[in-house]
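For reference, the chain that follows is the form predicted alone, supplied as structure tokens.
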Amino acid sequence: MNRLGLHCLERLPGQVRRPMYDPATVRNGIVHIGAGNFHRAHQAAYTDAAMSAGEADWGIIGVSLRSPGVRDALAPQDGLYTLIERDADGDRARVVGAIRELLVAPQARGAAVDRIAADATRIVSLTVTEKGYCRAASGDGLDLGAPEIAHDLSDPGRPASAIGLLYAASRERAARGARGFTVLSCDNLSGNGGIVRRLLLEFADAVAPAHGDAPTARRTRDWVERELSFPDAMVDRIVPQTTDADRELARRLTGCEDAWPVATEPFTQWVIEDRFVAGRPQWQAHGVEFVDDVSQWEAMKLRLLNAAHSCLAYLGAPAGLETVDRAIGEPALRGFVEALWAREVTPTLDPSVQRRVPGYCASLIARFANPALGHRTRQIAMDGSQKLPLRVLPSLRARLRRGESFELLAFAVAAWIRYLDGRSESGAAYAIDDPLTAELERAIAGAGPEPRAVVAALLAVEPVFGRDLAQDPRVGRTIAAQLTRLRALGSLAAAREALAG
């Protein structure tokens, strides 16, 4: 059977979208940082129908910051790959040929910096992670002790960070006084456009020191103030990990070997701040939104769809539940979803926003019941440090505020913590995938066994939960409870009594 590539793209099965344009005679006009399945599901599929639509000059050039996995496997398929959309009703196939070119920035810094300095880039965007920001603890700014942040520093030339690349290829245009390109953030940060400016700003103030070039960091900064644009993005669809069971989907449904095909749900949404200062994709025409003010809507798929989709994940994965629609198909997490989101999530959101909740959650309670696609809830535990601080605590400090209960929040949140615990309800241990894992393993062996002195220790980690909730008795004393409850009845019996109660 032959590999997945050009010479393939006219003996595809008829029932199977291709592109509507020559792949191998597209220009250039976006650099993505962070070419995993997330983007390959959303922006570029996006992308991909602006050119079949006639807009052949916004191929894309992705870049890796770590693996050269995503390179290796679509390189030798010029670019291309499938991806599919699955749902109770079937399996439909597309072949994707808007990534033109794929870096791994490790092995090519230098060339990663120049296609982002090239004037025919006109937008940058990133789906690198909470965690590929290198916040500070505080979540107010750059972490200069991050490794990546300080290589960059030392040697910004040559950068290993997403800011760094972003500073490097911005000191060669404004050094040669080029345009400037939008930055595109589309990871799940509320005003992730202005914290990817801050962030940037920040390491062109630290470059100076560090490096002793003050003069071009000057004139970097002023450039990156005057010349960059960084609008406020939303993004959602659920993409899980690859299997080789989708790899055997994609051979069926193509005829060809595809050695990395993506398996998505049908639903995708992007909404957008409308700031470009370079021109972009008529995106519209294909199902963006581009909006004023994007604030809200991130507030409501972080605390509704994200935080669902973590409480799912900690609860689900200790009970053996192993994806998502096994765990919403559980009538006791079903039941508690729901409840968190009317009683004490809705809420919490902006009135402009309330009146769609309904129709939200109804479409997101299908989404997560997919039996397609198999998204498995281990996946959704990782990072839970970076995950929570945007999914659940934002509506857990508003309640606070106006002097509301809280009790289904601090469940999910002591959801987390029994899951930190490394140990199923079946008694099989697992491993946390979490960049904090060293700090969060001290803080809870340095506690002991009781519910009450774990989650003292846990709220004491102020990466995750700041200052003010370690301060609040309340907080701590109503996490410890729920806490003990999941301990001793496990997820099931332990969400069915927390709703009762």
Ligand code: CS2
Second form
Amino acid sequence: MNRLGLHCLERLPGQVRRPMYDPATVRNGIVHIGAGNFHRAHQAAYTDAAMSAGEADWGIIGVSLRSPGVRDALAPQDGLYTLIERDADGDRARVVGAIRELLVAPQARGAAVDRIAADATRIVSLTVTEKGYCRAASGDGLDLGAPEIAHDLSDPGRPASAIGLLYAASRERAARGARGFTVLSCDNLSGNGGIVRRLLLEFADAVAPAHGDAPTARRTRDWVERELSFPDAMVDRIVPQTTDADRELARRLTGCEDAWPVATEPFTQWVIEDRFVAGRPQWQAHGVEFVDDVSQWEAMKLRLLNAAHSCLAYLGAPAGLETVDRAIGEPALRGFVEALWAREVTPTLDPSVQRRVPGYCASLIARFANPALGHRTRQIAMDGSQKLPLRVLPSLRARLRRGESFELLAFAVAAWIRYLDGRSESGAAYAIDDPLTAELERAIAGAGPEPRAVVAALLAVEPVFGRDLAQDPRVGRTIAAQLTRLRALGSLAAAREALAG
Ligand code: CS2
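What I would like now is the form predicted together with the named molecule, since the data block earlier showed the form predicted alone; can you produce it?
Now the complete complex, all chains and molecules, led by this one.
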């Protein structure tokens, strides 16, 4: 069978959408850091549509910060890959050509900096996950002690982190007196644009003390403040990890061998603040919404979609429910999620989005129930220490501030803590995949088996809970009661009881 590549485009079956431009001749205008499945199903798909509509100077250079996997899979395919939209009605394949070059930063640090520093680059977008921003334990500031950041501060010309890369390229552009670019974060952080801006400026402030050359650092900092823009963006599309079954499906739908296709749902959404200092593709013609203020969209998505996802993961995985559709198919879990939304989360959202919430939640249930996606609960369960503070704790804090009940939010936190036990209800052990695993396991081991003590030990983990939550006795008490229930009854029965109050 033929390996996917430019030579196959002519021969694809008629129903397979393909680039309407010549991928071999496009110019590149975007560098994307973190060229994983989510980028390939989301931003690259929108850009591919814009390129097909005639804007062929927005080709993407993908930079992987760690693994050569995507580059190794896509380079022999001329950068092409299959994007498969899956739902109960069937599967639709499309071949995307927007990614024109792939670099693996650890093997090509200089080239990665050069691409961002090039005048042709007008947008630098990022999907590096929550942990990829190297934020400090408390607040949103930069973690100067994170190994990649410490490395980049001492050797800023050969950066390993996303922030270090942005700094190194800014330094070169500032030295040339070149124009700026737009930094577009596409990760699930509230206020993602403002966060990257702050981290980059903090990095610039820390360079001189660590590395010397204060005038260059100051010039770079001023240039970043003056020349770059950092719009906030809300991104949404459910994109599971690729499986061998997806590879088989890609082969069946296109007649070509694709080493790394991406499967996703039909739904896709991208809401962006329209602050692009060096132009942008006409993405609005392909479904992107441009608004003045993204914050309420972000809050709605993080507190409804992502919070529910995390609950389904921490409740579903230990109960042997391997995928989201199976988890939401359990009446107890669906009931829990719907009650969490209606009783405790929706009231914390801004009045401006309230009227959209019922329709949004109904569509979430349908998306979660998509039987064709096979979205694994364990995939979502990863990195809970990074996700909980963005998805669950803001609602909990809002309820606390107003003196309102937070039993179901406490149940969500307890579900995460129960998941950290590392053993499913049937007794099978599993590993916790989280950058803070060691710290979390230490806290749990030191506390002994008593739920009150376990909860107190975890609430003291500041990177997750800050300082405020441990100080309020209601918080520990309520989470501990829910944890006791979860450990005694298992996820489904405990969710039923929690709902009954
Ligand atoms: C998920 C998200 O893995 C996770 O934590 O909750 O990746 C989710 O699928 C996306 O945010 C949907 O847009």
